[in-house]
Amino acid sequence: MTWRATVLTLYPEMFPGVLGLSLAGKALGEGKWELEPIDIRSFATDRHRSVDDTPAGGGAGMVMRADMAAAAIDAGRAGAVHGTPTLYMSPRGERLTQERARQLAEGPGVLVLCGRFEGVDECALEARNVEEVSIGDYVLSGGELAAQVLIDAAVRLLPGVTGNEVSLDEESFASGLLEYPHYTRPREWESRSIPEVLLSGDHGKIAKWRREQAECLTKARRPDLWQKHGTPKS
């Protein structure tokens, strides 16, 4: 079974976008995963292809109608494998984490609803049991960029997508810590040098140094992660 991303959007031309490049794009071309953008406006019933209306209770902007969002979700689900989660990219959703990306990569794929305007009618989200997901505490013009972030985070974890899959185990968040610093040639650059331990050839010392660096960075930059990680075992 091929991992599949179905995206419900008002701008299908935004896909594959960055997903068509680099590792994700190569894997897409090789058939290691599939992408299907669905135009929400294709479910409109009037000649203006309207999918939004004014907010109940007044206020600025427009809201995507429940019937339009639900019709798009139903169409996406009809072509998806049973068990595919339906996600709505929203700043009020649960924060996307590396662990959640891994869970998504281990499943059959994702069905992602991209909002625009002031958002999507709550009735549709409740009626279709949609899970809200956020990529951060900020607001974008629409959910398309957020959807591409989520899809890329999952796709790169699929078997055969990343050239050196061992490196995935050492990335930030994989072990609950931020990743250690990396260096390469030239050995010296603008009065800065590669740490001698990395040139020692002693793999035990190198592993210890990397672990210590990851711990120090996590403590300094993400005390919340460090608190979750707890006191590391020696």
Given for the second form:
Amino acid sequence: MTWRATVLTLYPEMFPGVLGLSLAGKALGEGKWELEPIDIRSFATDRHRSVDDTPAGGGAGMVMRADMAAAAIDAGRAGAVHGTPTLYMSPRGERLTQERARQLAEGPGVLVLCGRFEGVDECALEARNVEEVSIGDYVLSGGELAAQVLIDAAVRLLPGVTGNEVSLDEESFASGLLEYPHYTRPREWESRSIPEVLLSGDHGKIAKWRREQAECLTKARRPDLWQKHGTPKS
Ligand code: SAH
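Output block for the form predicted together with S-adenosyl-L-homocysteine (SAH), input the form predicted alone:
Below is the whole assembly, all chains and molecules, this chain first.
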């Protein structure tokens, strides 16, 4: 069974977008995952194909109608494998983490609703029991970029997608730490040089140095992470 992302959007032409290139794009081309954008507007019933309306209670902007959002969700669910989570990209949601990306990659895929304008009528979110997911504390103009972030984070963890060029278990967050710094040739550049230990060929020493660097960086830059993971297991 192939991992599948179904995306409910008013802008299906925004997909695959960045997901069509590099690691994710190559894997998509090889059939290692599937992407199905569904145009929410195709569920509109009136002549103007409208899917949104003015906010109840007044105020600026437009809100996606509950019936349109729900029709799109239902159609997406009908085509998705049982157990696929329904997510609504939203700044009010729980923040996306590496751990959540890993869980999503282990499941059958995702059904993602992308909002536009002011957002989506709350009735639809409640009635369809949608999980809200945020990619950070800032406001985007639509959920499509956020959906691409979430899908990219999950897809690169699928078996066979990320080759040797990236080592998944050493990178940032995998062990609760930020990653150590990387170096490559040239060995000297603008009077800076690669740390001696990395040229020593002593794998034990190198591993220890990387570990120390990762811990120092995490303590300095992300005291919250350091606090949470205490002294992480090696
Ligand atoms: N009025 C809303 C923001 C709407 S932004 C509020 O204040 O909460 C329009 C759409 O962009 C949202 O419906 C959502 O799908 C998407 N979006 C904006 N910021 C996001 C974020 N940080 N994470 C995930 N999705 C986001």
